[in-house]
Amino acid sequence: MANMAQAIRMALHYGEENLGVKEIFGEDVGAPLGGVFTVSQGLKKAWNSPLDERGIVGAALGLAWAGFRPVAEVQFVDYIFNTIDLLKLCGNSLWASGGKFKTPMVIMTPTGSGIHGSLYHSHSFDSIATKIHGMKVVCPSTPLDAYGLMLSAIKDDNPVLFLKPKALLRAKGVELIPGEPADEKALKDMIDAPIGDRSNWKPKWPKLEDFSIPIGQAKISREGRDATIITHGRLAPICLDVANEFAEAGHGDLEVIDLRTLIPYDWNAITTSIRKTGRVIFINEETEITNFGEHLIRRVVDEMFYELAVRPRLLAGKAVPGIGLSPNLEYASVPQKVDVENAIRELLADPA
């Protein structure tokens, strides 16, 4: 099963052969590095960008406004906090043009703690994205999802910030990408450049499929009928396995749902599990001070109150301005599988 750098680099591939994707660019996003986490490796429209995340941004804003469909890459996310005023630009175009300024781009950049990145490698953006009004936002947490939702970002006229959880980049997948060789292996010689010279190398890519997963629409990982939970990004796959655990071990059948989008989110996806199940906790790793779980949950009071048998619940970073280079100091400001699952039990055990 291909991992997600290689479903996003094999989306990025459809879209340069059949979605008229001309050029793909960034800091070191060419040959021959392809990208800090190989996502643009062996990709025919990938060159390498000025170490400039402005310029980047502004690039790709060009470039779509004259009618192309760029895909630009800021290294990590840690770095795109520059640019905030571009981003407003990109996402405010269409709109305030009365739909005439199309801005068909996609800024991708890796998101999130969990490489012991330190200071400027381990930031979120989550938050702060969902408030550029006008730009889609999308994080997917399997590199299936991370493949359907490349093919409509890039699709879409409206710019699309495309957030790549950094710790799962790595991980692979349960499911084959249409089009993908089951074979793991195969999949490695054809697509990953070897270690050392890769001056004559080229890919050699599986006749890959169109796949797009709608953005705003999102995915019910497991059902349940005890509690909600509504995560996204790193911390999809690891709610996930703490509800698989909790259920057989008898302690709760837990509703799982992966956002996957987070503008537009998919509140009838929201709504619908909280009904059933009357309990509801938010997790993610953002900063737990305007964080976007704290909105859901303003929603949430407002308009289900009523419905709720328990008060609503988020599990999220600490307000710190950073996080620290040693383990400890990381594990100790985001959420681990440890704090999800004391979470979880406390809100179970909240009576109704």
The other form holds:
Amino acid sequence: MANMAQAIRMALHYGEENLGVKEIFGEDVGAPLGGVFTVSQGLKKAWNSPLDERGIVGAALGLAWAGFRPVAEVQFVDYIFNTIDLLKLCGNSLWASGGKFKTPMVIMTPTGSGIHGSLYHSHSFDSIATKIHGMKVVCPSTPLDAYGLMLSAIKDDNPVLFLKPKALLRAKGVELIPGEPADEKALKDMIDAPIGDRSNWKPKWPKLEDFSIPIGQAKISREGRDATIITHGRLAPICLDVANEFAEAGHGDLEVIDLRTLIPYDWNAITTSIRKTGRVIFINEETEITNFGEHLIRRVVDEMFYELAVRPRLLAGKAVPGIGLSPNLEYASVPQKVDVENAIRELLADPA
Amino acid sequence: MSKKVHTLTPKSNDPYLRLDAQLLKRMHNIMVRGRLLEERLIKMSKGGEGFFWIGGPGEEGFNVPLGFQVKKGEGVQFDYLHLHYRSSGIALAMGAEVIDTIRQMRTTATDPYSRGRNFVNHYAVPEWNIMPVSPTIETQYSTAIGTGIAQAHTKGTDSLTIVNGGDAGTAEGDFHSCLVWANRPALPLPILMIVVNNGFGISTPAAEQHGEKNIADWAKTFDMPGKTINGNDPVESYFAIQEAMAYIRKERRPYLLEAKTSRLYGHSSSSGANRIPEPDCIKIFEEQMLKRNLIDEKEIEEVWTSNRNLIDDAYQQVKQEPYPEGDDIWYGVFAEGLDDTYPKKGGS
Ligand SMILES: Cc1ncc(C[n+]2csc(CCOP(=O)(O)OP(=O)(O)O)c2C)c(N)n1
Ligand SMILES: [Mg+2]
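Return the structure block for the form predicted in complex with its partner chain; the form predicted alone was the one displayed.
Following is the full complex, with the preceding chain placed first.
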């Protein structure tokens, strides 16, 4: 099965062939590297930009206005902070122009912890991203979702920030992407650039098919009756594992919702599940001050307080200025599997 | 400067006689229109009909000749404009109606540029490739890169990207991003980078902003053509813009043009918007035209009167027009609209 990097690469190839993507660019995005996580290897429209995130986002916006449907990469989300005012322009140009300037563009960027990246390769940007109104924000946790969300992001007439969980980019999927060869080795031989000299290498693309995961639609990764876990990105597979282990051990039947889209989020999926279980925890790795999950908790309290059996909870990152390199420091800063287990145990034990 | 820049062979030593007399009159007419429009906007701001005013009185001598030379239209085959808040002269020269700017000043629902949302002189005209003007200084030099790339990747077109901004703003990284991206051997960009140098950023004088002798000297680092001109002279401006555009259209490379102009009503309404004794490009233009019998006093008077009437009529009409309803804030958040679950209460 394809990993997430390969899945996104295939989506971008589908986009440049079929969906009018005319420019794919960013730092080291073109040949020979094809992106630091290999996401843009072998793409026809991929090229290397100067080392200039503001220029990258600004260029993408100009290209979007010109209808060129760009996909631009910020090499790590840790380096997106100096582009915030330009991201705001991406989000507001439709609104500011009274509805006249559509902004079909995708900014993709690896996000989050999990690769021992220390201060500047471990950041999350989710909560800040959700405050750039007019911009959509997606974050897949499986290769198939990444493929389908990238195709939807490319087709969308709004700017979409496509967050790629760093820790999951090399993780293999369990579902085939439409058109993907069943043999993993065959796929690798077709679309992964060789080590060493690549000057004469060309990918052989499988016959890929259109497949959209609608933006704004969460996924119920596991159905359950006792409590709801709402998560996304790196923590989604961890939460699913924990839920399955809890079920096997007879500790509880957990429903896991992978948001996949942060903006606009799937409120119906959230409320339907909480209505069923009465217990909810929001889990993400952004720092707790202030956290997108807090917004969801506030809305849950406002709109369905009397349907809650116990207080809603948040498991988030610690509010410290960075993530330290030494593993104990990283593990103490962002939620790990054991933290998820503990939090869920407490949620289930809360007296109603 | 690059050898490929063609200086136009003069038919006459007098630049005023090298331009068609009718064109000079048309330029004069729009310059006057722009000035009277800005003065009306200032009056509205002071009278509480609208709020903040910022605009381009004093820049007409450069902006109008620029607007007349734009290859106007929608899409990559036409020129793209990434403008700042002093560009009314450009928009009017391209055919913008005064009434629309007055609508934006009054924040009416009929404001076609922003639906009553943005400050005055923040144009956004998709049909003419005028990209949304943003109140953020200098970001237009970053977005200009994008349309420059689009044009560089479109074979056979001679269209170009125009970006303008002020002198103080060139300290921002966006200006330097544009220089760097436009000059890469891998993909040179057809961008006319304009800096309108009025010697101030709000209240801070040039000496506290910059150390370059001329801002256009940045071009030298890239072996790119650059020029500093007197933007208070519409004819000098016309030829400089023509030369720069001809170079870019043919060579598909960038050009840096710095125009020194006056700032006749100070920075904005927040600094009082009172007339400042600096050279006035319209006065200069009228004197030069009168001296050469290209126009007479009576014609000049008619130009002022007819434009005053035009603006008066437009203003009277705008006064009858509605403001946006509060509910209009939800329009244009997303292209497809918002679904029922989008939180709209603003809290609990
Ligand atoms: C990024 C940003 N910083 C600060 C401001 C506030 N501001 C508005 S105009 C201005 C001065 C701009 O001076 P200059 O670039 O010379 O242009 P001018 O107004 O003189 O035409 C400043 C600081 C802003 N709008 N955007
Ligand atoms: Mg200035």
